[in-house]
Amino acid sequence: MRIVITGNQGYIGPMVVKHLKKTLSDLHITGVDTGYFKSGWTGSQASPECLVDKQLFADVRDIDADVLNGADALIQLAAISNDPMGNAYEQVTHDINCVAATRLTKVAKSAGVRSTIIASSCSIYGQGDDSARTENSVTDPLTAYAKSKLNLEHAVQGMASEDFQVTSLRFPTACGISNNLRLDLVLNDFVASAMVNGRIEILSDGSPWRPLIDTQDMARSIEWALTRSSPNEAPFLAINAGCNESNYQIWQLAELVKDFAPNVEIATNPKASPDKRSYKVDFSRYAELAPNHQPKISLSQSIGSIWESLNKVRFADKNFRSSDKMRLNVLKAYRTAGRLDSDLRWVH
């Protein structure tokens, strides 16, 4: 099988590549990445570009059919991938996450690729009540990132056909280890804060609901999407990819970290404006369709793996939220240095 993965040098990409290399035989992977975040820093033995069979450096807005000729599948991970970056670069988020991904899906179909997998997000459900959101629930994306993911689903749904399978995996919030670890994710942030400051500061009152998923389980879901085959399923499938036990309130995440590091202090901000990004998600459909690819990594295991990775590199940056360990800060530094323009294109 020949696979093209966009965004392979990000947070999720290295874990996907390693998992697929381990579980699928006769595999050739081409990675395509613009290189924003290619510098891993967790002491991994192999940098992300060393894991693939062929590495291309290109902007997904510019990829042409040549990259996809002869490919069996396309995995689209490339994205402006969280709310702070989306808020700072709203138009670019739309252009990369939706417009470019839509065009690339169309190019893939024309090139004879048999399936494409989109890394979507449960954040498309937005603000909800205490009921868990199913795939048929009303969507209410509140941020540029969430809107771009839902718009992408709408744009590519009609492209699916008997010869071209499209799978949109609506992932929970990511966490856990990676060759290219990032700390601008809620659980990863809590672990880093606990380690270097002995304190976890929750920016809200801690009540919002979020589902979470470990990077290793995301890779397992992508493997399922690559190999799924069911005569009862339409060529296009949008599915919540996670497990029902993964729904937590933010304060519960902090308590799980405290279980790992008992001396940690937890502080909430009850006077903060309510965080409207609160949603529980129902993953029953995924449990039904992918019984052999269910999440295996508990949140406690994710916490332990992050802690171990940070220990390995002797992580001690008390001000990491202002450092290059946060993706938005990396982009800002490139912009300040004149290496990226306002559309986040490299300046040559």
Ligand SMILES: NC(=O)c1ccc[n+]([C@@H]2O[C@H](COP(=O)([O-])OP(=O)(O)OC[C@H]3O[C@@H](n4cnc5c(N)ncnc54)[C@H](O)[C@@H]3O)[C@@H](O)[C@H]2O)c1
The other form holds:
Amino acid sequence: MRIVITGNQGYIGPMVVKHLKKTLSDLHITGVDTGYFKSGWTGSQASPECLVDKQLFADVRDIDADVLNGADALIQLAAISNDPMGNAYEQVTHDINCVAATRLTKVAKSAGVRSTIIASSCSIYGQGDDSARTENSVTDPLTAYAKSKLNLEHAVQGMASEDFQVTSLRFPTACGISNNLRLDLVLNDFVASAMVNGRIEILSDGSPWRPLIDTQDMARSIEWALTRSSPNEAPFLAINAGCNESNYQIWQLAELVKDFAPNVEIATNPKASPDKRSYKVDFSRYAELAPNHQPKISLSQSIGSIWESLNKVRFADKNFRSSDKMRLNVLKAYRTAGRLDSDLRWVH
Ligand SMILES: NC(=O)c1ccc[n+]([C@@H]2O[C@H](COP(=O)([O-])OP(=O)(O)OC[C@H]3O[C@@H](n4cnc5c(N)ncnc54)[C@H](O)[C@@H]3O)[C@@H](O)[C@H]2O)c1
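Target state, the form predicted in complex with the named molecule; input state, the form predicted on its own:
Okay, now the whole complex, with that chain kicking things off.
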């Protein structure tokens, strides 16, 4: 099988590539990434570009059919990948996450690629109550990032056909280890804070609901999407990819980290304006369709592995929220240095 994967040098990409190499045979993987983020800081793990058979350094807004000719599947991870970046670069977020991914999907179909997988997000459900959202629930994307993901789903839905399967995996918030670990994700941030500051600072009152998934389980989901073939399944499928047990309120995540590191102090911010992004998600459909690819990694295991990974590199940066471990800071630093233009294209 020949696979093209965009965004392979980010946080999730290396875990997907490693997993596919382990589980599928006769695989040739081409990675396409523009290289925004430095990799490999957590130690001796291979850099993401070393894991693929071929690496192209390119922008998904520019690539054409040549890259996709002969490929069986296209996995699309390249994106401006969280709300802070989406808020800072709204138009670019739309252009990369929606416009470029839509165009690439069209190009893939014309090139004879048989399936594409989109890394969508449960954040498209926006503000919910305590009832869990199914794939048929009303969506209410509150941010530029969430809107770009939902708009992409809408744009590619009609392209799916008998010869071209489109799977949109609506993922929970990621956590866990990677060859390119990032700390701007809620659980990763809590573990890093617990380790270096002995304190977890919850930026809200702790009440919002958030489902979580380990990077290794995301990789297993992508493997499922690549190989799904039930005749009863429509060529287009948008599915909540996680498990029902993974819905947590933010304060519960902090308590679980405290279970691991009991001396840690937890501080909430009752005065913070309420975080409207709160969603509990129903993953029953995924349990039904992907019984052999259900999430396996418990939250406690994720916490343990992030801790171990940080410990190995003697992580000690108390001010990591201002560091390059946060995606937005990296983009801002490149902008300030004149390395990226306002469209987040490299200045050569
Ligand atoms: N991390 C999460 O919590 C989470 C949850 C749900 C869905 N997702 C989705 O999964 C995907 C991967 O997430 P991640 O955490 O690895 O993000 P990431 O930011 O760590 O990695 C994204 C990668 O895409 C590349 N990229 C960005 N714009 C590009 C462009 N124009 N051309 C080529 N490459 C480009 C970056 O260089 C980076 O290597 C994203 O689509 C994200 O929206 C992530």
